[in-house]
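The chain below stands alone and is given as structure tokens, in the form predicted on its own.
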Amino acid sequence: MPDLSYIDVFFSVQAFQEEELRGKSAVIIDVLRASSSIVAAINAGAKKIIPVEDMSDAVKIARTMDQNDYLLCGEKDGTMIEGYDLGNSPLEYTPEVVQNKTLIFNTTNGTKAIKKAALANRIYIGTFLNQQSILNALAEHDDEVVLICSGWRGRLSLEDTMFAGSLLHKLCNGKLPEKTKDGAKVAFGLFEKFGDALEETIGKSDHAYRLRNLVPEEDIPFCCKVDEFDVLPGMKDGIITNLNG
């Protein structure tokens, strides 16, 4: 079990410098949507996922692979791009449609916090889909853990920070010792304060309000839903694929 002392919360991609993760392991949050994509890929047997920034960096990937083996996903704005195989709501990924593929993924936020991590220890992609498994990895660890909240384009967001808050609630059982990062206290604070309504609050955050227009409208209840998926999709190398497998 990681010293919760030593735990630290970023609250948006630009909070961080690249070399601060160094020796660290990070989880990256991207509750609305990119994490839970990636958690609902994974969980529908893609074979890979490969994180980018852009989509130059994506196209230029997908020239060096044979066309029936990948898809293109993401969004930019939250919606999906043109051109593109699938946007970013996680109902999308079924195993009809990803199952043995390799996905080449950016979105505006999660995808960019993921790459700005590469430095990191271990990275783990989590959401509320798959809380246990981010728990269960995070008891085996000694080093320091940082969690990564994407954000909105540089901004705090309420719905990563509360995934953030609710991973130190259990890791603690309710009780955040008293010496702690003032990350982590913010974030367990507002988790303390809110958990209890976790699909009523994130509903009513800054990017909820920004997506309801744009996203399916059971998107955002979907991604509020806790321990739906047993899978752990870790980075290495570039390449995002389930540890749990």
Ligand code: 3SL
The other form holds:
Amino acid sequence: MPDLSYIDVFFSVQAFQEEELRGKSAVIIDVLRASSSIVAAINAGAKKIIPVEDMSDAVKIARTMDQNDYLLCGEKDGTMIEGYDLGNSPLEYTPEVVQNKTLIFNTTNGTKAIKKAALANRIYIGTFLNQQSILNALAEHDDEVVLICSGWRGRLSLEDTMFAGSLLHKLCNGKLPEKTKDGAKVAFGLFEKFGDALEETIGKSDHAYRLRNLVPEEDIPFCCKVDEFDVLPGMKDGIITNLNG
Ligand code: 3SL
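Given the form predicted on its own, state the structure of the form predicted in complex with the ligand.
Starting with the chain above, the whole complex follows.
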């Protein structure tokens, strides 16, 4: 079980240095929508997911693989990238489409946060959809924990902070000890205030407004579902697989 007084929360990809994660467990959070799509894809039977930082890395990796084995997935500014097979809507990631495939995944903030966490001891991809799996995984070790909110281009995202707060709320049974990091206090406080109205609150976030008219309207309610899937996407050597599998 992690010591709550050491749990830190980073509010964007730019808010931490790679070295700060060495030896720690990291949960990478991008509720809207990279974490949610990765969790949905793993649940739908994707063999593995390779997160990349940009389109050129995606193409380099794709060139080394058989065309029948992989799908190019992700978004730029919320919409599917030209020439890609899938965008970043979790609802696209069905067994018919992704089973046994390798997904090369490229998003604006989420996959950058995952790549930047490479020095962590354990790297989990978390969101409301697989909250209990994340809690179970964290309970197994006493590593220091960092909750990494992907945010949006360096800014805080309400939905990611809400999920970090939700994890903290469950870890301390709703009573945050006095001696906790500032980031943990902020995330916990936000969840305490708005956690009972998750979908409504996230539906009014900056990113939800940004995505309006760009993505299917079911995406945001879907990303707010709690404990929908019992999967634990985790990254080792740059590759994400289901650690619960
Ligand atoms: O920033 C990201 O990684 C994406 O999840 C953003 S979007 O919801 O697909 O626009």
